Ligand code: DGT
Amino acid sequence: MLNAELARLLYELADLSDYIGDSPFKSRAYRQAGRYLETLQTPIEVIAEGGQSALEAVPSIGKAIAEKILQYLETGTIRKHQELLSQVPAGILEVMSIPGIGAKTARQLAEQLGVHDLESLHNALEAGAVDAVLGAKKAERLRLTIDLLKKSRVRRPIGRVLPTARQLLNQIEQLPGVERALIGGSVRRMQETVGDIDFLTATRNPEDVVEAFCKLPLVKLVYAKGENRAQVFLEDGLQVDLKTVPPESWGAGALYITGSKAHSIRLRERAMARGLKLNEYGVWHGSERVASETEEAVYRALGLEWLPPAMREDSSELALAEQGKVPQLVQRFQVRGDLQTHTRWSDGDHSIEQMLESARAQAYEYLALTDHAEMFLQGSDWLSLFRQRQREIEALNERTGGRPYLLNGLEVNIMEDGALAVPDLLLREAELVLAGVHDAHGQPADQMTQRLMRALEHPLVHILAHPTGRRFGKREPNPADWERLFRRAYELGKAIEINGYTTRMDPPTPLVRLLCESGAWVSLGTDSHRASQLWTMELAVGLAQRGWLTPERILNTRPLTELKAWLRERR
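Form predicted together with the ligand: structure of the chain on its own:
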């Protein structure tokens, strides 16, 4: 890890040196050393144990740079780097890191337009001032670049990013020289929102792979390209990072690229405490590599059981892994059906039959149709309307032999005071009833707790849907006493939903952990309003995994007969 960090400092030093107009030989030497460090597998601190002379013996490291490396290892900084930093405007490195802006251009922009960071560059571009200095064509390119960089800063719901990540993974796997590839980072950990996509590839030809990756059709801007890594942006500003390792470092590389940062830091500390070093190429005992090929082997070398990516967040997962008590988390294939979907009978876009086809494509045993109950009140005769839908469901079940079996469910709105929005008479007709908050959000926690409690305790309600009501970019989670609510659900034998709808992902991870500890039943639902949305069950499963849930308490891992019995028992 120090190798990469040190390489970064040397590249910065090169930029700074160019900016102040120092000898070009110096910056060339810094960059050369940076490149060497980027590809060096042995931790640099191991080489540095042999002192100045051992470092100088390394190709591309001379006396001056060897001294700087020792400084860095001793103090965490390089004096020359600090010194030059203090001589230039604070944001100048940021400006110089933009493709198309070298030292000369950066100086020109600074001297003539007072550009000293991204913000002032942005303003100068908007004002048209850059056009006069660099020409209209170059200014326009910079405008596009800055625009992409700005767009890249928002975190995106994982459901928006995952399809692109898979598409790219496919393309990366096809690149010549790529032996293996995986999606890492927060996407692999199934975090609800992600900052970028991180890929790892195993290859013997890192430069060719990096080159080919940068030429993929989805890539709009190549921001940084190194010996074995690249950082690019897609059309919509989504950032994509690629890192390559040699095939024998696959496991260590996967661990590194997956993170989280906090988890990786814990692992490195643990390695150190055992007289070992951990980096993206392996676990090292001095200059000997003792593990690296698989994640299991790396964890084992640190005295740990393998941990699923969704658990790698530095809560207390290492304690479990140390004792060999890592839970067998729920898997997508164990889910036998979706327990929240909508059709044209309420606000969905597709017919029951279309939803059924999609459920079949998911290899489901059952599918719950949970149209909004209030819709049936709009006609003059709600019961006959409800029966009409019921007949449609029964006819389809008969035609398919119940493969997959359609459950006649309803989702009912929980009103401001916790009462349900439709008469019991209607709810009693449904095989499965979800209750959820759809308006009057943002009540004080006490009031929300009472409201949800009343709904949960309603004898006809099976499942509390999308508990906190959060919507990315729209609404924060409603506050409530979740511990109490989940405990009550446990006592009542009712279920709390984990909602996988792309912009919901509700409840958030910390609450799913609480939910897991409460022992209450859990229901996984996608809240699909289109047939094409059923795939998001894997998001609900990912969220369940982030809360450490195992299949036993998850309602929809139960076979249909058990599920039906469970539903009837609660009536």
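For comparison with the form predicted together with the ligand, produce the structure of the form predicted on its own.
The following holds one chain only.
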């Protein structure tokens, strides 16, 4: 559907017309047509098949605008739009996109200060020149707006965004008139990084809900507001978008707000191929709405099985949905324990007992304590120190009846040549051994492959931890022949970790898909260094879902007796 793109061009035509001082009636007509196109349920290209007269019959679209729509459908451009762009400073539309800067202010800034884009506006604000032209109060408001816009362009790890999204969701659900609400977009799809947060609400009073949403305590700036949607920024620059739909359109709206864009395009193409229309309000056959209330109903109307949000990335998932072969992805409630955590015995912040209490709050059957093995080598009597920790674990297991059971594990560093950083004698003492790269990152792919392969083949290693070494904002994933490594893990009967730590989310989605295809065992770990971090298991689960993993392949879904047997068999 081209409705949204044509609406954008019409809004730009309105802004350009205002800037050059054209008739206000023209800009008003452009905006009215743009608003109507945004809510039009029929693709404009379908209407245009009836010619110009059919377009002119659409409300808010007169002869002149109908001609422009036909131009766009035929050539991909609108001549008037191109003509006006040539008459204004390059980048002026960027300036006019800032709340508080209309055509008059934009002209004033351009003529007096040479402002023609966001960068020149920023420079003028920093120099204090805007204060003299617009006044100190308005200039300060613009500084805040531009600062938030810059911050909003940075993608953030989902683990940093999810708590804020949940807090906002709780507040939105309490707004008068809101019947239902959900978090959509990349957060609902559990994408590793997030650009903004999208919310959907079902309501009969969209304007009241939008108004109340814009007044929530966390909102720092209202960027745009309409009858059924709003865009705001939080203090840290995080962009938050709200969309409302009538309650009967909840399912179609949820599908629309969740995305991904590529998945949504495929669904609309599928609808059109069947003589249907799909938008955020439902599936339509002519003027009759045939599905809308649930996502399942919308997918069913398109001849598809429902797809979990984490799979909606236009990556052959529609073929599975068409055949009724959508995998039953692992769910958070199926995870019986966490297989990577750290305590004060190494670099963790909390005691074993504090970690145990947090695991109990998670309703876990077991918890693996995998302190860094190298920490025990700092003393001269390192084996005695390790056994002291072991006795503490055993005492707690006896006192609690093993609810949850504490696994005596270790995480060991993989050195540059693939050797492990501690003697085998220490590793033999542990029930569970993870091996991971913690230094000398960035080796060539073939060298890193050999390094990881040697560690994986070590007879005392059970799991390859955070395989690519990714750290958001710090380090890109290490290159390696992952297909070969995952295949070798399968042959050895060993596991590859999916790490849910907020700044790791490792391995990335494409490699999790490859891991899924390899048949290798998978372990889920949070790498928690504090008791409060155990909640991030849902991030590890979300990443596993993005890789289409089912519970049968994941160690953490095994009962304790099966897990312990699996660990013993690999010694």
